[in-house]
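Only one chain is included here, represented as structure tokens and corresponding to the form predicted alone.
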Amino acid sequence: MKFRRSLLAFASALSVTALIGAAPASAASIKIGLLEDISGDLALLGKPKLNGSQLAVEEINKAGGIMGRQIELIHLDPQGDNARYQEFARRLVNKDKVDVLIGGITSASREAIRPIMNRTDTLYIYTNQYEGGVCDAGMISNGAVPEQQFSTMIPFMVEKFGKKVYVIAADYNFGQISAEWNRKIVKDLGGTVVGEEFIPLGVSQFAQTIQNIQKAKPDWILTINVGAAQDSFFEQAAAAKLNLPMGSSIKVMLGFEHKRFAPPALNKMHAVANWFEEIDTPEAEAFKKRWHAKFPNEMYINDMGYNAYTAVYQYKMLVEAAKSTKLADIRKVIATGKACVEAPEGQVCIDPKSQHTSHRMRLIAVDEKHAVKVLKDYGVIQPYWLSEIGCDLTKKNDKKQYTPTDLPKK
């Protein structure tokens, strides 16, 4: 009981800290609840998300707020625990009366939150790249999904390096469903998955995995391992001189491993990303300047921090277009197909059928000195897969996550 009381006190302290970073609240404020891990194994991913949210709130409040109302940002730190995600989600909705809930890092945390949001008709914005498939009218996804990443990256890897792939994946729904996507795409390309390992979060020793990879002799490795502990794989693989090409839907852009580890640990890493700090367009440069002015000690602006920043602006656009914070009114705006904002990557739009977000996708590669090079610009890719398999939230709210082997019933 003492631990529980101290945890809630800690969370309350974080909430106060977040409020200090925002504009002064008032009775007429719009409340954004934010659930992001800034301690524990996933803190290196969650801290940029808090930063991005705070920067967006600060900018919007200075510009007059949303419909003339200031934003009140209330942040709690679930510390990577899904039970806390649920407890804090209920608290934000029932006690703090937030108008929208944003956040969650892992797909497991998202699935812990989503039913609570559905029961309360509170809009939920999930700000991570993920394995795709959620067809739920109460949720907006603004991160990249498999048809924007795997459907571009995996064909490149097979053509460039070969048809034999070894998979190391985090052992929860993100890693498992992402591996399912890989199996389908590789099979369609005539390739072979020569090994798969699903690794529990927190594991940091990979000697046996490296031996397994050496024995399997793949052409390349799909690395969808998650968190600071699992990222130990890269240093250990470099020490073992594995030196194989790698592909990922999350590395570089999320965990900025090319900045955290000494070269050549990330040599030959490839990813398809909508945001990475090395983008040098005028819009991206202006965003980076504002970010680093506010957070001068942060090493890198990752995709999660960028997505969190963009999510607040997406919410502003939706509320102002709807002239309401109610979920039903916001969904009417999304249904028009014109729910778009200008973001640091370029214009992004919310698809009315799936409520997922379009993105400009680029194929990037890391060299032996950890420099990032853009190999191909795919342009804007729509989140098309859910609508193709029958998800249409303008007509029916499935409230379900689909996968390549679990499709809607005809």
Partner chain sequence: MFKLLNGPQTLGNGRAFWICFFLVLIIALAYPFFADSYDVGNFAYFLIWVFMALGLCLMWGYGGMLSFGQTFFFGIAGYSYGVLAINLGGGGMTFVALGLAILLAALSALILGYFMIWGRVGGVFFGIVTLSATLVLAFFVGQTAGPEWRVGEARLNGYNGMKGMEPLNIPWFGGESIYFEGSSLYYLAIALILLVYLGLRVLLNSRFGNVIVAIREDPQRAELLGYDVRKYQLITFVIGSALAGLSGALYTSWGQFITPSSIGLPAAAMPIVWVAFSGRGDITATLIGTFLILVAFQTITVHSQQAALILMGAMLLATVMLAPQGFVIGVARSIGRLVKRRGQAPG
Second form
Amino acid sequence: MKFRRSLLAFASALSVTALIGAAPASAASIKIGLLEDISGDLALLGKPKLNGSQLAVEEINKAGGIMGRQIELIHLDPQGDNARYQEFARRLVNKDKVDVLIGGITSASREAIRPIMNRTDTLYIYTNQYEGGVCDAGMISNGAVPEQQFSTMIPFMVEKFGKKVYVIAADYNFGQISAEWNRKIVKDLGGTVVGEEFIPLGVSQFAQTIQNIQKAKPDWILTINVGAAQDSFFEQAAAAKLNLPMGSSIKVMLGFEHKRFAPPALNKMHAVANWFEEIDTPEAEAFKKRWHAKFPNEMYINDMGYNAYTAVYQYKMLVEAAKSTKLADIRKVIATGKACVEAPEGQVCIDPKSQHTSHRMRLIAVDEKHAVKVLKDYGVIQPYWLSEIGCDLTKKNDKKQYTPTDLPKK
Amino acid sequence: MFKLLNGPQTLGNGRAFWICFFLVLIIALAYPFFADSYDVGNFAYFLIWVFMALGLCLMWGYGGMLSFGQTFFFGIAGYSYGVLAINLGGGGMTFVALGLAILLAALSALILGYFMIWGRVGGVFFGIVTLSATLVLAFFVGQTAGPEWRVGEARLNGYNGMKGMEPLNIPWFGGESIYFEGSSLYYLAIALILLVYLGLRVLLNSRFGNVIVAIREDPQRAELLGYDVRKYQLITFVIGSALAGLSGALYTSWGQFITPSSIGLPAAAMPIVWVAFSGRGDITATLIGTFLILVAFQTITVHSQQAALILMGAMLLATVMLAPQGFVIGVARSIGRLVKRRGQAPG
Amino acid sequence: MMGVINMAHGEFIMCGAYVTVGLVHGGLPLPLAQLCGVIAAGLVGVLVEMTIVRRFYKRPLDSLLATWGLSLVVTQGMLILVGSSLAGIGTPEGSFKVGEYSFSTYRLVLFGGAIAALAVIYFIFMRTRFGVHARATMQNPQMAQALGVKVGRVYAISFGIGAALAGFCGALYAPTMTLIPTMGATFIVESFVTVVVGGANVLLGTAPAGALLAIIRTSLNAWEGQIIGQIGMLIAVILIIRILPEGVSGFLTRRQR
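After the form predicted alone, can we look at the form predicted in complex with the partner chain?
Expanding to the full complex; the earlier chain stays at the top.
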């Protein structure tokens, strides 16, 4: 049954591609280049991103396109390989001559794309939540960043559960920088980090980690483990009856672990994000209905897919306000500080100094039956950190990524 | 010296081969004049990888040493180029960085090779030790995200990759630098390929080449004949690995970016796949085959979405099942047979 | 053991795990589903041997290429047909305490399963008629054939047993892991390395080598964290090969003589 449905989905996916390919590619169309993994390790997360972009493009084209011009979506699949990201970014920019490039999933893929985009004057939109800090005039980031996620969630966890936190983080840039953020915020709140463990990507056995946690006796755990293999932590911890409260900036809204694992593996998980499928405002409900009508097989609309959807609308707004697809003209619109769209989560705006996006942040909790409840609505939170440390893209293009321990020279 | 271009260790020694060779060379040199500039740059990018494959072909096909460590030296040189180019500054110094990077790769090959060859590590174990070393390097670089991992101005930057080095360039009159990308990189790559390819032909058809093939066939006998087997093996290993280093440094220059995933699995298996696909027995086959397979894989990936990996897998499977010596050698042999048969046919 | 480098081994693990989870979702009790997973992996193994691997016994390096191609096809095929992830089934209930630590009972099951598998293998290869044939074939296929052993069948069944073991591993781990089509790849480095360190003999080599590496890795994990554990394990591999060129089994057999 499931097999048949998937076959159908595959067939329909093929026909959709065929349709897009067959659409009259008139000289007047606006070309969007898209780089999303739909094979390889990250296919699980890349597929919803592709779907989000497709949905937005379809809606906009039906409603008359951007300034009367239809959108042509050119998607390539880099298969999770950074070298392919480089090849394909060049191909899209130099051969297909796209007007904008959207995509990239890991921070490594984003960093692979950026030097290539810096040598062109094509806009690049990165649609993931990430560790923050990229100060680059050629890039817009529309995902959430640490100041929007950690400075909301960690105080909540400390207040509700206690001051002792144990961190398990993926051992690469994202995990390490996230852990830096946590250290700083926990310290400011008078709490202690009782243990910090960095786990190499691809590790799937956590017996030792679970013992370490039991020894350290934390009040709650910060879980910023990444990837399907590391997600095995939840089932193993649940089986060992660890049963501690958990907080995360990436669980539930990205990898929909509460749908993929049998309860109660994700019990007591807390997360802050700009989008969860469980948000039930009228705008969100309408968006969810449109999505599920187009992609009935999708298990969950995750944060990345939602951002990918919003990104196309942000681009539409920018082009229509600038009356041009040129990067310089678009940046003039951003500089006014009024580059806002009405997204399903609420209004989101692009910050002129950092070119990151403001978001309406919400905190959710998962219960033992894996039902998700919105506990707190923080309202709109600005991406303030970059401008605070001295990144001002209206004056100077740094083209660099900063971290809390690697700040710009004053 | 030029007599050594032809010999028993290389396929394609006749007049017909060299006519073809010059034809291909002329087409390759003329290509940028009538092709899209993107395609030229893309071809240059493929050529960058070919050095690594040629190096492996030398070690594996001729020397009988299956090294899983091509990406180890690729990574060493790639990162070295980045570190040196950032610290020495751009301009003409990028070529100094290129040279030093390859030298560093060769030096590390010398050390690792000494350890293995003098330790009499052979057969499959050679592959495993090199693979282990490669994975260690990939893991190590992967966890260098913190700001404490920096060499001078250059941050290794862990899994997200090192960035900010200038591509190869030389200052030119009038203050403008010539950057090696697009067609200039293409010509640079063609020149290097020519140099390496012809150089390897000479080397392989010389006494040295005969000795390493003899060692591959029977190391004991070679030793009894008075050759220091270890020395020959070590030199082969160093040359092969240095070629991987050349690929690595050029790759970093091409994308101004390198990450540990260019070192670890599955990247480490790729050169082996290319060489095995092409036919490890001959460097001409490796040269052509690697180029073809790179073009084919990219084309497949661009045009067939999710089915791409299935097609690639099926292609590999079909090759080993139908053309055991390798695709290019297989094709070349059947063409050769065809030509011969026609020649024998009366009238 | 059979002169084949199997890059698709991880895919047999995946096969075992997927069949197990699929059947549990279909309503079968876990142990029964696991049994089916093992059998399915074994049958697929026999099939693969007869269609592909059979041609490569004299060409181990080509087998690497062929099985890698196969693994690509299978992984991506699963991704397209079944989707990018399968919902988990949850680890069976139950935990016990040792001092202040609590452990999942299922970990004991894992441990028991591994021992049982070793025992079964030992029995098959040392105590049955098939085992005698198999060992004879591995040592000298021509001679065995001359003595009337159906060499082809022996190879097919041995390969099937290997695949079934991988499937067993997948079936056991299925309730504790995330199921994605590329899950086999997470095992490949370790199993590859273990086999090499172990040497040619499964019982004398692979099992102690696996245990040795696991001990090195776990203790380094506990001491310095996972990254050192992983690097340490690989360095240990290099050192072991340097000291024991024939692997652990070579060392042990020499000691026996």
